[in-house]
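Just one chain follows, in the form predicted alone, and it is written as structure tokens.
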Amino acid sequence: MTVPSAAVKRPLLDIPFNDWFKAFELEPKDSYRVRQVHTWVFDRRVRTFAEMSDLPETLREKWEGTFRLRTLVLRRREVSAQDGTARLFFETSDKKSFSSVYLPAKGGEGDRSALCLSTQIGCAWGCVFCASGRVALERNLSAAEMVEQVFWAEEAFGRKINSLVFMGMGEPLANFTNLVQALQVIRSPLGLNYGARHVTVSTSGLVPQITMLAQTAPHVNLAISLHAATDETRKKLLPKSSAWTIKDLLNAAWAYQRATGRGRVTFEYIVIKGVNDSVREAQRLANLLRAKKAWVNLIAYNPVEGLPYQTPDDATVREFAKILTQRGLFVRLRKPQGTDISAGCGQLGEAVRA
């Protein structure tokens, strides 16, 4: 039989699970074949229909000519000599490149592996301190391309990844439809079957989409890139996301918390020397979040070549954390990871480097 080119094959993981039966053009008596495909794709991780040995050859040939199980190719990986963090470099079927970051378990109770997934190739949101913001947006990643990052990473490292965080290149909520489809695959017992507490979506603060996420997506943790305690400072750092005030953003965060029943909302705060690292800024941040179910991740700025921002000294960051803690906030000081391979927070710029 004639097999269509890869360009016209439909990625299977871009199709909602409820539509697989119709897409496969099965007779009602053969509906169990859908579950067989689920098992092969998610449990056995096959890459072609030809490998599905308990399916009739006619179906394997038909579906192999119609659908794609993998759309990405893992071209290479770089592993940090400092801490084992790895940056995975992918090529898409239309020859575009992007990367995601694997964060290994660090040892000690509660330390678990994680994958930092990308949602776009490039980013249009222009956060001034971020390497991704310097890469022009080429296109959104599809749901299949998001999920396949998990497949490839687990196969590359030979283990199940414990947590998934949508914090790589791109603004997840600006790719809303594909994000929700990916979350459905990730959360479904028929898919990757991750629990809600093991999946986190990060946003620079798209208020309307935060509301939509609570209403239409499987429940997951929410992380908000705040990085400032006043609208004035936030506008300098996140000029586009500052279309919404901090008050509006926090109201959306608490509404998401109530609607989904999730625990603490995480607020990411990159501490930048001389910009948002003052005692007064810490006091203001504490006042904003006091008495709320909130978790603050403090991250010392990771330098990006060509940008004027600097990393604060350890004493400044510790003092900032101390002020928040004394006012009753839950604070985590995140250690830099993968900075020697440009895999640290805010360093995912060009996917392919010389």
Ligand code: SAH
Second form
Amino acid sequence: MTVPSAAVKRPLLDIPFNDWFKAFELEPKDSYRVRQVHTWVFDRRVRTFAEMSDLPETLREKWEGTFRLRTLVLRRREVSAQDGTARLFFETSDKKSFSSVYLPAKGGEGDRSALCLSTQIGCAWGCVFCASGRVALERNLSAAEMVEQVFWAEEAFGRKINSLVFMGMGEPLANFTNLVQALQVIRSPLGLNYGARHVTVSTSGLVPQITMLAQTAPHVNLAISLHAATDETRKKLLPKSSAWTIKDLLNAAWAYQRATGRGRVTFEYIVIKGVNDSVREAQRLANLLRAKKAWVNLIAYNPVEGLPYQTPDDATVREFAKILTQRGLFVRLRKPQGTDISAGCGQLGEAVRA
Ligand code: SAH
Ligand code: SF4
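Here we have the form predicted alone; I need the corresponding form predicted together with the ligand.
Complete assembly follows, chain above in first position.
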């Protein structure tokens, strides 16, 4: 018998759960085997079928030759001396590199650990303030490659990760089909079983895909990278995603909120010195969002090597936040994390050092 090479073996996590029974070529009387594989993969976290000791040898061998349980290798990790944030460097089976960022719980009450997942290698959206946007899109990550980031991170840190945020490299909604498959694995009780409130997808604002996400995917929180209160400023900062107007983007966001019920929409706003940090801009932003009492995450710009932008001082960011709060918005000031190892928001550029 010829054993298929690793390259032709199908990553199991790329296959929707509903299709596992068929893919495994089981007799109906043996359908309980599917459940056994789920337990081995998600609860016991085995990396090979050979380890599934309650399955018959013949099935283990057959499936080992047909499917892959892991496609990534965790090459290296770098931990921030500043705050314990860790950057994980992965290598794909086609020898490409990318990373995710682990944000440890800081021990305070209600504090949670989080993993910032990547969805593409590079990004085609070219936002002018972002390191990922400077790396040409090489390819989409598969659903298996997205989910495996969670597996490897939990194993590396020996604990369950509380929240997953799709805010690493890439534009999740530009890799829609794989994202939806990954979300299904992440949300399903047969998979990683994350609650809707613990999964957040961040987008630079692809309006048609936001609508599709509301219809097709298991519900999750949506974060919209707004970063500007006028179409004019947004066009300068996000040249491609400003193909849609702020008005259309907000309408899609409110529709998402309505369709998903509890799924919350938050707005991300990077405050960049002299670009979008004025009192006028804060007032305009408040006017856009006040009717909905929206949540805004304010992020002081994280410096990216080679880019001309600057971080505003604390007082400016606090003043900006105050204007929003006074007008009824909920504001969270996101502290920069892991900036000493280039693991902060928007700092995930090339990861070729893996
Ligand atoms: N493509 C998606 C998700 C990845 S970017 C998106 O754009 O939303 C994740 C977050 O990092 C976004 O809110 C993005 O705007 C932010 N970000 C990018 N560059 C940044 C920088 N230099 N400083 C701070 N945040 C940045
Ligand atoms: Fe891509 Fe998001 Fe960076 Fe824009 S901010 S370049 S969409 S990763």
